[in-house]
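There is one chain below, alone, in structure tokens, taken in the form predicted alone.
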Amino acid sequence: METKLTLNEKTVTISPGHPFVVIGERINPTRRKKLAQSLVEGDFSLAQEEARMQVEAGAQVLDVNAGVPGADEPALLRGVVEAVLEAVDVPLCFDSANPDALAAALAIYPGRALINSTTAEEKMMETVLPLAKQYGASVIGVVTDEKGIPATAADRLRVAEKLLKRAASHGVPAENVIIDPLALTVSADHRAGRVTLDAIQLIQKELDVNINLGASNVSFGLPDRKIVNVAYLALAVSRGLTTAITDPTAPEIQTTLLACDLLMGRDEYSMRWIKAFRKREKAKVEAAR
């Protein structure tokens, strides 16, 4: 199964045989005060200064995020991603519940779009669905329903199949559904980690689809999360993870990455991986001088 994202000529695909697709997660203004405060003034230049920085740690697909309090989202959403356009040449994933906000940043994109997200409640599915067929978007579909989040892997396959069969009564095909089983915080129950890593492997198996997830959920209330949330991304590629929205930007997160590829038999010749171990090394030179 092969997702496709794309900007203008640019092409980045999201699948079981291609590498590991990075989402960079930090124009985002949640918990992030200067950011908050640069985007209501209209300054973009922090959420560009963002951008590039993901990009050049190996993002190869951005989140864009302008859910400010008391904000006119959908006019902030789309003039943030008039900036990240000017800055970078990435597919962008929008990140948004407020439908008015996704449609004006999916009516100004130049090429297909990721959405995140819809859920399988009735509400979300009726609204978002329509617009990534509007739009050609692809979209992020998350497993919890009206019932909530489910507990077990069995049930999480149930409620992706859901997604997957009201996305396709909308005109959205499977490879334009992405499904996030969630990753939830192991310091609230020490078997969230394995029930999601259970159901990577079951839903992947049985529906043949993209798996992504916000990996970094899994530490939240835990010392040394960074180690945690490593640990974790090897474990969910194994099962089948394709992509994640997580920080590039963490040196730790992205060479981890970089060695999964290269062991599943994803970086020919091993070129990725001797590419970036040469860019960090002419890196720390360049810091020693």
Given for the second form:
2 protein chains.
Amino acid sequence: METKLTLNEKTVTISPGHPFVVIGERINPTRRKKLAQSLVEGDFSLAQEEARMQVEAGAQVLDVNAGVPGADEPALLRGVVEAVLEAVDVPLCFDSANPDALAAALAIYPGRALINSTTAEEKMMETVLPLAKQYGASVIGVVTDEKGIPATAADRLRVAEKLLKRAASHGVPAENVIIDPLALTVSADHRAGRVTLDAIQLIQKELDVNINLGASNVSFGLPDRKIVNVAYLALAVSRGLTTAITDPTAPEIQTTLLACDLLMGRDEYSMRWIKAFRKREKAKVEAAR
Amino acid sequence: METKLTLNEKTVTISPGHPFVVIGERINPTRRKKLAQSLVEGDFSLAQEEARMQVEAGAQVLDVNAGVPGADEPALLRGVVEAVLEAVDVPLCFDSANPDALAAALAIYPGRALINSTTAEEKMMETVLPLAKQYGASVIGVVTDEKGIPATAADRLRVAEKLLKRAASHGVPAENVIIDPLALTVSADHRAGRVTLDAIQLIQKELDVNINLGASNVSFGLPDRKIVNVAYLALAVSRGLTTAITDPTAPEIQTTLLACDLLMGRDEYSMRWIKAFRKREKAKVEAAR
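Given the form predicted alone, state the structure of the form predicted together with another copy of the chain.
Every chain and every other molecule in the complex is listed next, the one we just looked at coming first.
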């Protein structure tokens, strides 16, 4: 199934037949003091710089979060979105738990944005899905509900089915829903990584929807998290992961995802792999000057 | 299914429920002049050193190849095997296309060795499978026959079935056969990596056997092969790969495979991951002295 995100005439397609889509995560003031400070001061130059860097590094979509405690989030998210759209030309993903902030951003966005996110909780679905319908947006559906995160892959499939069914009842088709099967931390439960991999495969096979993952929770509390996160991305891509909200400026993530595309048959004549290699070599030469 | 390789009282179990088994590939004189030279001179100290290094790095089984052009391979393989068994205490894999060399090594080996390998070609199966039966060895079955390497995953499954059936007719049970679904190079055919991943999953699901892969062919002719090979291992592990003949002394391979075990639910309390991290840290400290 193909999920299409757009910005004006530009379309990014997420599907198992297309290159993996990286959604850049860096425009997010949580735990980033300098960025948070600049945003509340109404200075969006740092956010614009993050936008340019991430697109240059290979992000095809950018996540935008403006959740600074105490700030007027709807106004702030709208301001950041406007500034980011001046800086780059890629579809956006609006990352907020505040429905008014989502509505404010969606109202000014020229295209099909992505909403991050709704769970399968009644109240949340009934708030977020009407917004997706009204603005023609796509939405990330996270497989958790009032009972929490299901322990098994089969139960996560059931929650994903519930999300798709409710979305359909609001006029949001399955291709506009990206399921996030949630990766918990392996240091707390050694089966946590495996359950999510099995859930990706099962949901992809049964529902044919696109799958998103925040792939860094899995390594929480462990040493050498970078290696764990990168390995997890590859394991998940092999099972059917088609997009991830992650940091495209981390070179090991970008190169691993390019290698995965190459090895999953999504890079004809190895062209993207070779082009990225040349770019890395050029950067090395320039760094050595 | 569990494939057990033994050496005297020591057992290594290959199965989806056990940690991934690395078969160290470095005792192989092909393209290694110095090692080849030492072997023909009857000096096995370099082979012993390679054995120790690989086991220290995490190899659970060692591949032994003594194919030096012009040499008496049966005598040489036997000599190397004896020397390696003096140096380390892990099961061995005999790597030869020469049945006399295989027989010479199997005859002196105290346990269940692994034979590398037979294809599904008539003549080869009828030579190698009786040896496996006679010496109680396990065998790697490579999915190619008189017609070459099948283009699709379904056809590779059929060749794997043929191998298992013939093995059974010689009294070699399925648990003593490890299937190698063959990875061709993606630079020649961009679907090559994907076909093999699909074959791993299909063969594992339908036949429940263990799967081996030589994972470096896939990157032939491409730049930055290391990154491609490591990503391919992770993609393959996610599909059901349980063992690989590779270089355990390459740190990126060993750490990625440990991360995969952790994320596939095969590292309770993250103990192996944390232990390996400490070992890496210790090595860094010692290197800095």
